[in-house]
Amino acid sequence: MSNAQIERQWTSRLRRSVVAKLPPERMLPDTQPAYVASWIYVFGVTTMAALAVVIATGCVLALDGPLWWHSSSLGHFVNSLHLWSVEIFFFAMVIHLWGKFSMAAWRGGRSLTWVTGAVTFLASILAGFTGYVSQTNFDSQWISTQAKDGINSTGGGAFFNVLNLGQMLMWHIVLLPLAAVVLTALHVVMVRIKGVVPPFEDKAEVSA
């Protein structure tokens, strides 16, 4: 095989295609601008981190079967670390939400990164309530119970039956978690193809 034909090969032209946008000094990149010493960065860093745990803890809880942390002193402790790391998550999504929301971060052709970010927020409430409603307790029944009205009167209880635990804990445990887990993948691969988003201009400065 010649090496023209190598080079129509869609192997080859992905592989340009891929180091193109994304190099692997920009991929994994040394420095970093100054402004990107900020809290609001921290915060996404942190909903990474928080998200790690929360998928390594409920890895732990499904070893067993979805009833066993209720009679566990270990699955009470992996349990509780699973809830505060989604408290965390949450916490420092929202943060992290407004915080380029207020700084326009969709600005230099960025609005995919925004996107992906927003998508994988509404993405957490649902495996969020999904999670609720498979905790195989009373308080799970209630919300279950309380939720499946006004689900139905979408017409989406057809296709996502709140009572129906054993769809619920799938949705908890495979299908939400892995949009969430792609979604941010794609948001930081996003972010290092376009770079951080620069602070705004000062207007002072560019009329002078």
The other form holds:
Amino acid sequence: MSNAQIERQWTSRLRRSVVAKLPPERMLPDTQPAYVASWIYVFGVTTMAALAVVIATGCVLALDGPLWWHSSSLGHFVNSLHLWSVEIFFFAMVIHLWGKFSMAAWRGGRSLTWVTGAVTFLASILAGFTGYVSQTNFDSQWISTQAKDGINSTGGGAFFNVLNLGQMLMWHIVLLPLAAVVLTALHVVMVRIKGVVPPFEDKAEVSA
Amino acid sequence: MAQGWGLGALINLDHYGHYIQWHFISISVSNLIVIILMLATFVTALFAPFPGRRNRKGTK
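Now that the form predicted alone has been shown, please provide the structure of the form predicted together with its partner chain.
Time for the whole complex; same chain goes first.
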């Protein structure tokens, strides 16, 4: 095979395109701009760390199932880890959202970064909701019977039946975690491509 | 039971939730506490000094 033919292969073209858009030193940088040295920039990675714990504890819960997490002390413990990592996940994500909103982080061609973050937030809310209705206890029964009227009033109940435990559990452990992880990965790649949004210029410095 | 151990020993959580009603606004005390903690964390994150910030002035 000639060099010209190799250059025309889809793998060669894809590699060149990926490396041009996201060179390795930008994907995994050694340094960050000086303005990133602020506590407000730690909440994105806190959210991702919490997401990793949510998924890991969810996998452990899946091993033995509801009877285990309701009746054994270790099951209670892992169930609590799952709950509290979700609490930290949303806590950090909301502060990340407030921080980025106050920086107008969609500036400089970063609109898709903002949009993927917003959609990840919505997918996470749905994941949290399906988690609540998948607990298999009186709490989940109460929440699902309260939620059904709201969902049904939108017309979505015909497809998304909150009283259907099997459907809610599948959304909670397959579709929504997949969406959250893929969207988070896209979000991070976009941050790496465009870089962390710089702060607003100081008006005093600009006019000087 | 794990009750009476750890955090459960400090705060009795074995009761119905407390709610604050103000006109049409109804919010549980626990949710209100979380919102206040988030606001406090946000403000702290904006103004608290970041370790090693001075040394990073010259960074890219």
